[in-house]
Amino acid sequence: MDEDEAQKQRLKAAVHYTVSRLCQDIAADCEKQITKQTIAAIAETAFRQCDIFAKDLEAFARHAKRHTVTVDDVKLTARRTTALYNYIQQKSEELALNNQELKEKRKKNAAKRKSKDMEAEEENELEG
C-alpha cells in the first residue's frame, strides 16, 4: 500500500470513528439503537461527500486561476445546502469580525510602541 492509500485509509478510519461517536451520542439522547451497518453507511457517505467537496473546492479555485481555496469557494460549494451555507456564512462573518478586531489591536499596539520609541529617542537627545 502506498503512502497516499495509507493516508486515505487513516482518514476514512477517523471519519468512521467520529460518525460512530456522534451516532452513539444521538442514539443515547433518543433512546434508540443504531446498527453498525447504518453507522458504516453514514460514514462512507460522509467520506464520499467530503471527497466531492474537496474536488469542487479545488476546481473553483483553479477556475479563478488561484492556487489557494478561499471562503468564497467554500460558500459556493455549500450553496445547495441552505443550512450549511447559512452556517458557513455566519462563521465567515465571525472570522472577519475577529480579524478586524485583531488588526485594530495590532495598530494600537504599533502606535503605542512608536510613541514609546519616539519618547525614548527624545530623552536620549536631551541627555546627549
Given for the second form:
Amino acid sequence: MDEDEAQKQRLKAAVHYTVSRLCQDIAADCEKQITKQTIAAIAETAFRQCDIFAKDLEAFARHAKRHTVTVDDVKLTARRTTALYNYIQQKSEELALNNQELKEKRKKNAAKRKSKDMEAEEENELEG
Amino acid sequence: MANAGNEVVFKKETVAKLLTRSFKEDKTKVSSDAVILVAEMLKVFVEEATRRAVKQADSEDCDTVDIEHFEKILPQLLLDF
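Could you present the same protein in the form predicted together with its partner chain, rather than the form predicted alone shown above?
Next comes the full complex, and the chain you just saw is listed first.
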C-alpha cells in the first residue's frame, strides 16, 4: 500500500512538471504572472481529470467487449465537446497515417534485406 | 509550427501509468495510439484551464493569475470536459 502511495506521488510530480511548463509558456505569451499555488491547483485538477478519463475509457472498452482501450474509446470520451472531438479526430487520423507509412517503410526494408541476402548468397556460390 | 521539435507534451509512460493505475480491472490494457491521444487531451485540458484563468485575471485587471481566478473558472471547465 505504501509503495502504491509512493508511485502516486511520483506520478503527481511528473504531471506537475509538465503542467508548470505549459502554464509558464502561456503566461509568458499573455504577459501575465502565475502563482505557484495556481499551477499546483491546475496540476491537481488535471490529475483527477485523468482518473475520470481512465474510468470512462475502461467502461467504454468493456462495453465493446474488449480488454484493450483503443483510439475509438478516446474519441467517445471527447464526444461532448465538438471542438475537442474534431481536434482528437484530426490527431487520430494523423496517427493512423503515420503508422501506415511506418508499416510500408518496414515492408520495403524487409524486401531490401531479402534481395541483399540473395545477392550475398549468389556471390558465395560464385566464389565456391 | 516552428517550435514543433520542443513542444511540451505529457510523457507517454506517465500517461500510461496514470491510466492503468485508475483501471478497476487488472486485465484492462491501453493501445499506444490511445495513450498518445489521451496525452493530447490532457494537454488541451491544462491549456484551456490556464487560458481561462489568465482571461479571468485580465478581466479583473490583475497582472498576476491567482488561485481565486482559477477557482472562478473551474466549474465551467469541468462541465466542458
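The term rigid core refers to the maximal set of C-alpha atoms that superpose within 1.5 Å between the two forms. Since the model is a prediction, treat every value here as computed from it, not as a measurement. Positions refer to the first chain, counted from 1.
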So, superposing on the core, is the move of A111 at the CA at least 2 angstroms between the two forms?
yes
